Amino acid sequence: MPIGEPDARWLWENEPCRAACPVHTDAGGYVTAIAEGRYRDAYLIARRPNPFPSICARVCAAPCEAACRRGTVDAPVAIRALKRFVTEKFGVESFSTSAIWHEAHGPVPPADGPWVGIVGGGPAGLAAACDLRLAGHRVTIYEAARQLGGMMVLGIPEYRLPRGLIAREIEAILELGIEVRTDFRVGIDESFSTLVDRHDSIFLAVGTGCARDLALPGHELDGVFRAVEYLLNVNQGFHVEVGDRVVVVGGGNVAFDAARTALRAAAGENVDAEPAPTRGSDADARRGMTTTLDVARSAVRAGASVVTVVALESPDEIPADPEEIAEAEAEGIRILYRRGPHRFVGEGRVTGLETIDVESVFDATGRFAPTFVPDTESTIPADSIILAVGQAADLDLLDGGPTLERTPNGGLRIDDATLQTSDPRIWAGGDVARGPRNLIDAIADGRRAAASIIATSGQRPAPAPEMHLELRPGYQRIDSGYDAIARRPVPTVASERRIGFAEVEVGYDEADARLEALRCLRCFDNVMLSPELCILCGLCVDVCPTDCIVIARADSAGLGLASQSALLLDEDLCIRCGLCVNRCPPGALSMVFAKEVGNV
């Protein structure tokens, strides 16, 4: 029987990994399928809500792992690495994905619906194009670059995301019958107003390709680069001379991308081994802070002998991923915390960065407002300085077109639910509307915009899945000892063997993947109580290995009169072992599975 709306919402939120994922991937579903050896099923579960499973398996920020309830026990399940395990078997990198891809998205209808123009061929634009085409819309993508992919191609270093893999993932989307015009600059080759008049709807997904500057003395010196521009040049195969001593300013992943890229690029490696399809690009949603660490590590590989990251934040405050910081340090990159740029030193060409000690990064309200300690200046010698201090959208392309409301930070104002702009014909999503964010957030925006355009166009949207409860009689975890398995380290290439732009992370083998998948607590399983059967014998309390069940006075739990008692279960402590269900004499406790029925 379908369950009530309040219960459905509770069950959804009770799966933290799925709720945390912007596209609501059923992580528990595909992780459990891996544990059971059902790898094909695992791929289909991971693919259905996400047209970029192979890419996300390598560079997603993995908010699902941050929310994973197993993390309250010891360490979260390595969800992203497990996705890579199944995409390597059935994804585009396996070269055997065609039948499985079509099974995941179903038949492709004729393109006889309203015509949608998408400006920007990065992840947000491509995700929207995929869903719109599957709904029967005619879709055309307009991309300023020579290839599609946006910052996936132009911003993320190849040692994290191989270019051939991006090309194949994009090609699988284009096979649906999507029109693409690359090397097409809106506002130059054709006005934005013309595009709006030509199409029934427009989706703006142009990203934030403009790097922010630091207006400090000496910022105009040769040798001072902006991280986004630096990565764009290197990732397109251009050689950028950085010298032996590189300083990267910033505390996000982008800074580390730039650092690591500089190491590799200076070594003369060819970074454009396999370009993405020459069809279009732009609008990734990697967070603007995703450049610092990679910039630094790149500088070292490029032949730079000393690469230093200068961060305003302390080790506890720095926004870069801990894994990125650890990789940078393993590659020999030095990180200076609580130091801020004060001025660029040099005449004609930069020779150093004068820094100053940071007193605080945020004010009392948590707003970013750095303050510095007077008379603490010191200079770091540098042949090049790479600035990874944020990104912004270039919206000059909209000049002469319909007037669209802007946000205080210069982005486009949108309705949070529908992503519609102040003009009812135009939608916007990804970085251009929300500022630099993660790849998976851009994909979610693309899908959300597509759903809104489909609904507005009068086409019938896909039905929402119903939530059903399915009883698990005689429930018992067959994987004994799963709660004691330690997180399996994700294999990487040893630091001394990292040459050029080859991938650093190599992924699990089958044995480790199965073991890691067994660690999932299966939050989609739920212990349910039939109050009319419970005799409050307390045997479930006695048998519970994590002490997550208690019998309490109802008034102390805010549930009733003092003369009554209540059985309480702490979901964050429950490991779904099923001992309480099997021990209950009257069968008042049962294990049920929250199952989606219908379109995924």
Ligand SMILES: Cc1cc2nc3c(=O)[nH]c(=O)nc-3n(C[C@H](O)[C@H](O)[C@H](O)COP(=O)(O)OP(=O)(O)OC[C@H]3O[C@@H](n4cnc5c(N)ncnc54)[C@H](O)[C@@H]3O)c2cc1C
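These figures come from a predicted structure and were not determined experimentally. Numbering follows the first chain given and starts at 1. In this text, the rigid core denotes the largest set of C-alpha atoms whose superposition between the two forms falls within 1.5 Å. Compared with the form predicted in complex with the ligand:
Comparing the forms between these two forms, the C-alpha position of residue 536 differs by 2 angstroms or more, with the core used for superposition. Residue displacement note: residue 21 has its CA displaced by under 2 Å between these two forms (rigid core superposed).
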The other form holds:
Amino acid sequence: MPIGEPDARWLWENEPCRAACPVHTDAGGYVTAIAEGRYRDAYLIARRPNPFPSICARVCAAPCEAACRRGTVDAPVAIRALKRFVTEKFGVESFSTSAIWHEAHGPVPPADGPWVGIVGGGPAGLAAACDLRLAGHRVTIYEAARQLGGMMVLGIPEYRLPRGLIAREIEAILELGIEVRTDFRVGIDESFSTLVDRHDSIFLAVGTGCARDLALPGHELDGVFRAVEYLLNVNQGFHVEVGDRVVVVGGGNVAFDAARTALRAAAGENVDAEPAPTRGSDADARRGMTTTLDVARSAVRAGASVVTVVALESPDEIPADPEEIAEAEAEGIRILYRRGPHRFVGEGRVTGLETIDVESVFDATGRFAPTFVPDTESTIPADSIILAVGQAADLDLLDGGPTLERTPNGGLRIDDATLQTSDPRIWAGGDVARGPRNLIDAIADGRRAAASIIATSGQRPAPAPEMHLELRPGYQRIDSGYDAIARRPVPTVASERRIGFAEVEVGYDEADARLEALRCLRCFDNVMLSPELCILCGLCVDVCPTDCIVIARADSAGLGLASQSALLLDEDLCIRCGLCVNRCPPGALSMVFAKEVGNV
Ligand SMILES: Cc1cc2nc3c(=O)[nH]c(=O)nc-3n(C[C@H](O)[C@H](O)[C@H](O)COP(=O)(O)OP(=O)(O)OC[C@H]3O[C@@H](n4cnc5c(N)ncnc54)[C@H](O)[C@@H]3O)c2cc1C
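Alright, leaving the form predicted on its own aside, put up the form predicted in complex with the ligand.
The complete assembly is shown below, putting the previous chain first.
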């Protein structure tokens, strides 16, 4: 039973995890495959829409979990951790991926199509490169840093995302035959207009690498850093002297990345006599930072090393992920809520941060507009202060090039669907076009821009998935106690055993992965009613264990058919047990699921 585009949209909205994922990963599909022990299928389902499955399996913001319907019962399915379970078996971390990658993307055509220049080798640029190359384009990435990866390498700390893993996932993309110029800053090494003239199309994906400042008295003192610059330096192997007492200003994830990195770096400074690493390889970067975190914690206990996060928000308002906050607290980081920065104290070098109590963070319309309580100033002593108060794009590279329309706040104006700018040769996406977001948003933008460039240049795109509804005759779910299994905690290394920048989160073992996967409510299974067969006997209502089916008067159901009845199904309550389907005497109910033709 093929379904048309509107039906497909309807269906995707009935699968909230898939609808919420910017690249529409069939999370329910791979979670079910794991529950059934079909791990290879699971990997392929996760890999097909996303060239970074192993990276996303560790640090994706996981909008799928926020949308997961199981969250309304108890807690969402741990979809990201389940993805990691299969990438560890079949992803780049398994060292045996080339065959399965090939299977995921099919044959690579010769690069004889129009030449696309990509400015910025972060996730948006790399995802676009992958799709463009697979459509036969010649592709060159221009990257200002010495290595590709963007904020995956320059921003996200190594204890959350191992560097070898990023390198291998990028390598797998480059093996498609993509040209790369690193250490090449467009706007300096070559003008933007020359670049535009040399290529048929340009995709601008330069991210938001500029840290925002706080224009408070003392902001120019030595020892006041911006979080993105601080992380970029540490991640590239530069030694940044932060001292024993570090204050981080900000309540977002970047603030916690900076705080946890500073804690690890502070541990190195306290006890590690090795020379500080200078600009160099990953190995250099790790040198001098391998001191155990328990040393840092001892230092914290001895009062020698204190890392404090100062946030405007209350615990209920703070934007950082609860897991990040819990991990930071477990590592001994102190969080001061509802305190705002007022002044940087010191002469020449910073010695403290004067804070002031927060009255409110948002105004009546929900706009960010903090107000403070007068005469509540107090000073936190600090050897350094790291500001994590936002990022912006550096668009100076465009100077002298084609004029691109801007938004009122100075950003690039793009078509929301195609990502094309006001110049038909130039597309822009990822953080530079949307403001700081997440990896998966950047990947989706890269893919969207690639699809639009491919369409515009007349190349043949990879075939779009076609959705079909498939019947599940005699459907009967095996697990009767659908809510019996509680979310399996995602394992982490005990805080007293965390070594330097080593990864903190650990994957599920097979038993836990299978149990966690069984928690999926299988929203992709849908009860379908053939109204012409329904005799309104009500047996489906009687048999439903969650009372999600009701027979209502059609007029009260808003259908405008006075004195007729209608069968209503509450999709949110439905657990897809199939009892109603099996009970229905005239066979008016059936269980169907959405299947992408050509996929597993
Ligand atoms: C500290 C930190 C932690 C984060 N943690 C997470 C997380 O856990 N999960 C998550 O989903 N997201 C996270 N994010 C957000 C995520 O990293 C970004 O949303 C994503 O990387 C944006 O991708 P992008 O390709 O648009 O830009 P970027 O990743 O910023 O890549 C842009 C690239 O363009 C290059 N470039 C810039 N100017 C030029 C030029 N003139 N010429 C050539 N090249 C240029 C840059 O060097 C960079 O490599 C984090 C961000 C930060 C800063």
